[in-house]
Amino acid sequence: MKVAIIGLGSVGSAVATAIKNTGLVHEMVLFDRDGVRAMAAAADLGHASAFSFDVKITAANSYREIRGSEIVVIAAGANQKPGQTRTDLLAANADVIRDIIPRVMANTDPKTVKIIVVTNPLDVMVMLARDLSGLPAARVIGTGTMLDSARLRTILARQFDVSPMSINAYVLGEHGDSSVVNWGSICIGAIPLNDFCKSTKLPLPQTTRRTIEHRVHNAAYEIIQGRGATWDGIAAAVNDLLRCIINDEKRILTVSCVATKTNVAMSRPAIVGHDGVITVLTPRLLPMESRALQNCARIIKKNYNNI
């Protein structure tokens, strides 16, 4: 399997460790304008190669050193900065997205690259990326409410002092400020929640759900504030969402892809395989929540027509 990361900024580089450390493929080619900046990360990163997997790494500043990729991780484009909101990197990264796409294609083959979106706002920028692409919308994903939901469930865990493994708990709709807690379908275990609340005499009042919601929403700004950017959690999201394709996993994550019915990419569990997303599924939603989706459609939609 040979994968191509377009972008080495802190994302990009830590989505290439990440996927290296996990000896899934056995080609990684690192693209970035800055040819220099390729090249270091190659070589910093391929040295690693003697205390881990060996994988072949590949350094350029070309299209044309990534053909034969299988998948394709764009994680190029301007971070947000302390203050910004992820819609405040808009025009700047529909710009990137525009240019980057239609050089992607040119050197892959359309009948089997999938495109993995990084960029934000990432669910514009699936969008984006698939109507220059042309390709089915279950080949171009973004990481959605992938992140989201980790941050909900380790919130949860450490709420109820559980695996975050043991816990089923998604964040649905934008990858932005109007996501939605999905509190309508967590189980723990195979107990709903509020059943899990009461078996084990642990309460979770609306005040501390509010709380639990505030925390998920602002968990990107307050890491931002302290280190300038995140990129360790986004890497173990991108890395998940490929393990998932390259083994032909079948299994549910937050994925953002553009749904046919209403054209609009926002995160909904799907099962994702070998040929990206197979089937979305609906969860069980509390009707306040079903109004905030179709809100998180309305914001998504009205964004993309900014573009």
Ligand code: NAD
Contents of the next structure:
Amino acid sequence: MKVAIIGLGSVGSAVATAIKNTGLVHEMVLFDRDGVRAMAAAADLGHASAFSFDVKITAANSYREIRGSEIVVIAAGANQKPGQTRTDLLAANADVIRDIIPRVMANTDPKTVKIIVVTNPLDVMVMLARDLSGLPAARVIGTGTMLDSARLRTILARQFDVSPMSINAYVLGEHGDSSVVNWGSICIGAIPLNDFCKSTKLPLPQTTRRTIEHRVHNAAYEIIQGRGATWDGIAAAVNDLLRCIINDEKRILTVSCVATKTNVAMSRPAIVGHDGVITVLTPRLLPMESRALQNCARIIKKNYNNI
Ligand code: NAD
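Would you generate the structure of this protein in the form predicted in complex with nicotinamide-adenine-dinucleotide, following the form predicted on its own above?
Let's see the whole complex now, leading with the same chain.
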């Protein structure tokens, strides 16, 4: 399996490291418009091959070198500076996606290639990448709220002192400020959240729930304030998505892809396998969550219409 990564900044480099450390792929090709940076990343990570999996890692001078890649990860573009929202990146990153997608399509097999979009504002970039590539929606996949859901699961795990692996909890909608915590479908193990709270006598009052939502929404801002960018969490999310596709695991992940009915991309729980998104599921939603999701769709559509 050959994978290409476009954009070797904080996120792309961390993604490359995460993928390298799993041994899931035998070949990785790294492209950045800053060729020196891509070359340095390929050399540095290549040296790590002596300590773990022997993955062939090369820096590409041109898109011709991504030929044969079955999955292309797009992590290029401007990132948020302290105080900026993801939406502030809209115009600049739309140009980045417009630059990248035609070149990717000219050098990959349109019958099989899967594009994973990481660039923000994520959902709009997924819609643009889908339009420009002409690929089926199932094969243009944004990491969406995988990271937001992971943040929610971790917070709940610490609250209840249970492994995050045993928390099934989704954040849905926009990967952005309007994302929606889907309280109605949270289960700890197989036990619905409210039943779990009752049986363990660990209540989760509304005030705590609002605080948790706030922490999920603000996690990226706090990390950017502290270390300039976020990369570890998103790299783990991309690697998890890649693993799910490569191994045809058919796990349920909150990824973003364009819905046929609405033509809007936003995150919903979806079964993901070798051919990308197989089925998008409809979770149980509280009326408030349903309204909040409609609001997400409106925001994403409006932003899309602005580019
Ligand atoms: P960065 O500035 O560190 O790196 C961006 C890289 O993209 C640079 O190396 C730059 O040379 C390259 N680049 C820019 N335009 C290019 C082009 N047209 N072709 C090829 N390469 C190009 O930024 P970062 O911190 O790595 O973030 C990258 C993107 O990922 C941002 O849009 C950021 O908001 C996003 N991000 C998304 C998530 C998520 O959950 N989806 C999480 C973190 C960051």
